Each structure stands twice: as C-alpha cells, then as structure tokens.
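Below sits a lone chain in structure tokens, taken as the form predicted alone.
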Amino acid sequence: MGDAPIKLDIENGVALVTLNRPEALNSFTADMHRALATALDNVEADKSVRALVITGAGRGFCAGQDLNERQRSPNDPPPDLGETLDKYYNPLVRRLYSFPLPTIAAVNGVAAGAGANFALSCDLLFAARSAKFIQAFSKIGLSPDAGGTWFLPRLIGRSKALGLALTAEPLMAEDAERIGLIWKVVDDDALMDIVMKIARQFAAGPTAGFRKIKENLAKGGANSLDAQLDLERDSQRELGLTHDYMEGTTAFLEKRKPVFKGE
C-alpha cells in the first residue's frame, strides 16, 4: 500500500493493521480516519481473519490527533472538537470494543493522547518495553478522550487515573503493566513475534466462545448479580449447540489438540 496511512495485512487467519504515518509518530489526521475505517470494513467482511492485530510504524504505536490539522489563523473561529469525536474518534472506539474477533494493540513505542486510549479499547495490550503511555490532553487544556474517563478509572482505579490525567506524566510501559493498564510488556524485538503468536491462537480457537467473553464481560461492570448469572446462562445454552464446544469436549476426553471450525 505504500505510503497509505493505514497497512493492511492478512495471513494465516490474522489480519494485522498498522498505523503508518510514521514521520509524525501515526497521529491522527482525517485521512488516516477513514483509511482505518476502511480496513476495519474490510477485515469484518473476511471470513477467514478469526483475530485482529493493531500496532505503528515506526518508534511510535499513535501519538494521539496530529494538532498540524488543526492550525487556525487568528482571525478563524475556534474549531469544534466534539465534531472530530462524533465523526471518527467515538466511532472507532466503539467500535474496536465491540469488534466481534479477539482485539490485541501491539504498542511498540510512545501512545499519546486517543492514541493511548483507542487502544484500551482492543481486548488485549502488549507494550514494548521501551514504549510509554501519555494521558497529554492537560497538557493543552483538554480532558481525555477516546474514551479515556471511562477506560481509565475501571482499569486502574480513580486516584491512579486522576493522577495521569492531570499531570500528564508518562507511564512507562512495565509501570503500566504492574498497575494493570495493559497485559503484558516485553521485550522490544520480541514484540511482534510474541504477539503475532497469540493473534494465531486466538485465529485457530472457537470464536463463538470469544465473542461471548467480550460480550459478557462488557455486561458484566452495569448488570446486576442475577442479571449476569440469567446472561452467563443463555451464554452456555447457546455456546453448548456449537460444533466448537463438541469439538473442544472430545478432544479433551480424547486427549488430543481440537480443531476448533469458528463461526
């Protein structure tokens, strides 16, 4: 694809999207938006991708919005930044969240601004152990967004978001796991290898079983105890019709690896 701003990548039932603007550390612009738009249109309407895989080019994963796109002379208004949110950010985020295959944000290096809170929004993090986590927005007199008010105090709890959020400071990525911001950091040159290993895991698994994790575990933080246990239930009925959990059963009875068919 050149020099697109996203890179698309399928094989083996992985699909691996890259943020590709890496001159300006993959922030955001409207183009790049709609290119990302489009991969992730294009990786829903593939049957054989089973995970996906978001990471950037580059020294950095996205350095948040690219602020080049919102210079402003001192004569025009002021621009409206609930339009850019309504138009590509909250869009994005929800829709990774609710993303029907097993999500993993691959953040080899800095994650600034909605480019550390888009990817709180994939199932999974691993970090490089170079990279680093950026809550910028009070740093030019903004809150976090891209769902960072919400991602943040869930994962890690208030004091520790409000810290983040109003200093600014970064977070290096073993901190950010210690905390439970994110699964896993490793090695730099393991990044991918290790990453890409889990993608084709999550690939060759029972996808049925996946997206109701995603989906009951989303539930579970509003529903009540016996709403969660009447979901869990009608989860099991369903799944239990499936060739996955009949596979899955017999070969553990069998004591040999399932080949798992997916949805």
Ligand code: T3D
The other form holds:
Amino acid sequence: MGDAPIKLDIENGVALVTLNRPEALNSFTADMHRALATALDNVEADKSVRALVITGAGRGFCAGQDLNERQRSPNDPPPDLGETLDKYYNPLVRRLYSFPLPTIAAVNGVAAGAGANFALSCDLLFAARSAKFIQAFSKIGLSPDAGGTWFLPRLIGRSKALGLALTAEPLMAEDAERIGLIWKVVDDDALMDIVMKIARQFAAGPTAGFRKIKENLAKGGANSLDAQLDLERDSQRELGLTHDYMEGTTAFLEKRKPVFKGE
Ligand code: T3D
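Output the structure of the form predicted together with the named molecule; the preceding block shows the form predicted alone.
Every component of the complex follows; first up is the chain already shown.
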C-alpha cells in the first residue's frame, strides 16, 4: 500500500493537514478528496484543536485536479465535471470558508487550478518565496472553479482576476502578497516555523471571538451597513458573556498575559 494521500498531525491544539501526493504535486484525486474530508471531520470532532493548517508535501502545494483521472478513450462519453465540483470541490470550499476555527494555508510551492483556489478559502495564506499561483484552467479549456471567480475579484479586483484567469500566467508569491491575494510571503525554509508559531498562537486564543470575526466578515460583503451594525451589536453582546472576554479585560487591567480557554 502506498502512502496515505492526506496526513493529519495534531499537537498543541493545532491540526496540521498535509496533502501528500508529492509525486503529482499533491493534485486532487477522488481518494485524496475523501481522505481530506475525513481528516476535517476528525479535526472538528477533536475539541482540543483550535487552529488548522494545510500544507503540501514535497516541492508543490497542490496542482488542482489530478488530470490522470480525466484520461479517457475517444469513444468514452465526456465526463460530467459538474459532478466532481458538486461532490468534492464545492463542499470543501464551503467547509473551509466557514470552518469554525482559524485556518492557515501554508503554500510551500506551486498552487495551480483548484489547488490555488481552494487555498483562498482559508483565513490566512502564507506562501514560500519560491511559490507561485497559477489559474491554470484556461490552458485546458476550463474556467476557474473552487471559488476562484468569487474570491479573485473580491481580493484583487476584476482586472487582475481576469488577467490571471485568461492568461494563466504564474503569479509569484511576492506579487501575490503585493496585490493582496495572500497575507504574507516568507523565506522558504522559514515557512513552517512561522506558520506553526501563528497557529499555536491562535490555538491559545479566544476561539469564540475568532469564529465571530470570520462569520461577520463573511456576512459583511453582502449586508447593508445597517444590517452589519446590528450584527456587530449582537456579536459583542454574545462575546461579552464569554470567559475569554472577561479574562481578556481582567488580564489587561491586571497587566498580565490573558489565559484564554476558547469559550
Ligand atoms: O476535472 C474536474 O473535476 C474539474 C475540476 C477541475 C479543477 C482543476 O484544478 S483544473 C486544473 C488542473 N491542473 C492543471 O491544469 C495544472 C497541471 N500542472 C501544471 O501545469 C504543472 O504541473 C505545474 C505548473 C503545476 C507545475 O509545473 P512543473 O514544471 O513545476 O512540474 P511538472 O513537471 O509539470 O509536474 C511534476 C509532476 O507532477 C509531473 O509528473 P511526472 O512527469 O514527474 O511523472 C506531472 O505530470 C505531475 N502533475 C502536475 N500537475 C498534475 C500532475 N499530475 C496530474 N494532474 C495534475 N494536475
């Protein structure tokens, strides 16, 4: 039996998910999708986990759909690609975007096609300086998926989104940071140390507050200002009753570091 397509390591409140098909730049097979869904189930079930990191094994992050799975003979009927999106990519993107914990994509190398776009559903993207992002879809006659047509114009504007999608030109990590596609670019050999340090910081942080930050920012794009102000009021009312808010304010007044419980 070969290596598992997904590795899951849990330590110090941080779940580290590694896409583990380095020989094919961690491109998605149906097997890998299923293993990833199971890993995320395990992460959500483990109440000791308070932050999630996703990275890739080897020199790539993820090259999108494994195109070997799309090989067919001339007489075979065309595949229904909508079915794969319904079954795997769309649930993955929805799940990560609304994941109840802070999520970090540690983009260690090339991220192409759905591999570039599913990463955008994480909360923070760190990329190694040598990493690049490629909207590879147009090279094979497709249009971006895994949320690309939603995330890209919102993050970097229509002009850059169209440029990347139509040309399929690689976008280097430094440029991705400059135009606001990702949070930070870091040196290749420092990537995992930096990411794990922040993930551990999140794992010791006010998890309920983090959840509200994610939910409210997600709603902010569609809400009116009035609706958003009401939402912020309701959130503060709820968070004001948490242990972590009491602890945060008490610690500030006592001039000490807060000890958050995540509730
Ligand atoms: O189909 C559906 O269900 C619809 C959903 C679609 C979602 C999508 O993601 S569509 C887009 C699919 N992805 C691509 O088109 C990207 C294809 N890959 C590339 O263009 C290049 O590999 C990269 C630009 C990502 C990296 O180039 P490079 O030169 O650094 O590496 P390489 O030599 O091309 O790849 C290394 C190996 O990985 C190689 O295998 P080999 O020759 O050493 O045995 C290559 O075939 C394999 N590999 C890379 N990407 C894929 C792949 N194998 C299968 N599927 C891949 N997507």
